[in-house]
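The data below hold one chain only, encoded as C-alpha cells and taken in the form predicted alone.
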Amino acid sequence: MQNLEELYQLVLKRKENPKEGSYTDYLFTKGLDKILKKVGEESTEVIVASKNPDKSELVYETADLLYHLMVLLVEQGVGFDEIKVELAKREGLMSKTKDRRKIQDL
C-alpha cells in the first residue's frame, strides 16, 4: 500500500527522470496551468462524489486529487516535509485565526 510520502517521492523521481509517454511526464511538460486545471477538476469531482451514496467514487476521486496535488507540490518545489511541518504546527489548535487557542479536552 502506498502512502502519501511515497507518492510524493515517486512523482519527484518522475520529474527528475521523466518517462516519455507517462501521464506524469505529460503534466510536467504541459506546465503549471495544466496542473492547476487538473487540481481544480479533481477537487470538483471529489465534491460531487461526496454527495453520492456510493463511497467508492469518493475514494477514487480523492486518490486522483491527492495525486494531482503531489504533482503540483513537486512542480512548485514544495517538499512534502514542509506540509507535514505545517500540519504539526496546527495539531491541538482550533480556528484559522492568528491567536489560536488550545483545544480543551471535553
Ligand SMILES: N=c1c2ncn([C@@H]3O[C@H](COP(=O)(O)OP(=O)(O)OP(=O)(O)O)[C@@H](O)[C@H]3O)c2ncn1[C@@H]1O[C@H](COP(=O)(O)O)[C@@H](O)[C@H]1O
Given for the second form:
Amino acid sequence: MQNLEELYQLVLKRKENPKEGSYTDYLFTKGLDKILKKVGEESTEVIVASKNPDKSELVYETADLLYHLMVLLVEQGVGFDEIKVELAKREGLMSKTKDRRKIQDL
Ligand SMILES: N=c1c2ncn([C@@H]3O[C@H](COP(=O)(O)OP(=O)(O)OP(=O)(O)O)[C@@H](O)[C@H]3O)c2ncn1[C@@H]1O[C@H](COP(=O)(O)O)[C@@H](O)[C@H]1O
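Shown: the form predicted alone; wanted: the form predicted together with this ligand:
Entire complex below, previous chain first.
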C-alpha cells in the first residue's frame, strides 16, 4: 500500500528512468497537454461520482485523480515537499483565523 508521497516518488522514478509498457511513461511521452486532459477528465469523474450514493466510485475516482495530479507535479518540476510546505503554512494560517474568530466571538 502506498501513501501519496510514495506514489509521487514512484512517478518521479518513472520520469527519471522510463520503463517500457508503463502507463506513467506513456503520459510523460505524450506530454503536458495529455496530462492536463487526464487531470480534467479525472476531476470531472470525481464530481460525477460524488453524486452517486455508492461511495466506492468516489474513492476509485479520487485515487485516479490523485495519481494524475502526481504525474502533473512531476512533469512541472514541483516537488512533493513544496505541497507539504504550502499545507503546513495554511495550518498556521487556519489556527490564526480560528483564534481571530474566537476573539470576535467574545
Ligand atoms: N495509481 C496509478 C494509476 N491510477 C490510474 N492509472 C491508470 O490511469 C488510466 C486511467 O484510465 P482511463 O480509462 O481514463 O485511461 P486509458 O483509456 O487507459 O488511457 P488514456 O489513453 O485515456 O490515457 C488507466 O490506464 C490506469 O491504469 C494508474 N497507473 C498507475 N498508477 C500507479 O503508478 C505506478 C506505476 O505504474 P506504471 O507507470 O504503469 O508502471 C503503479 O504501480 C500505480 O501505483
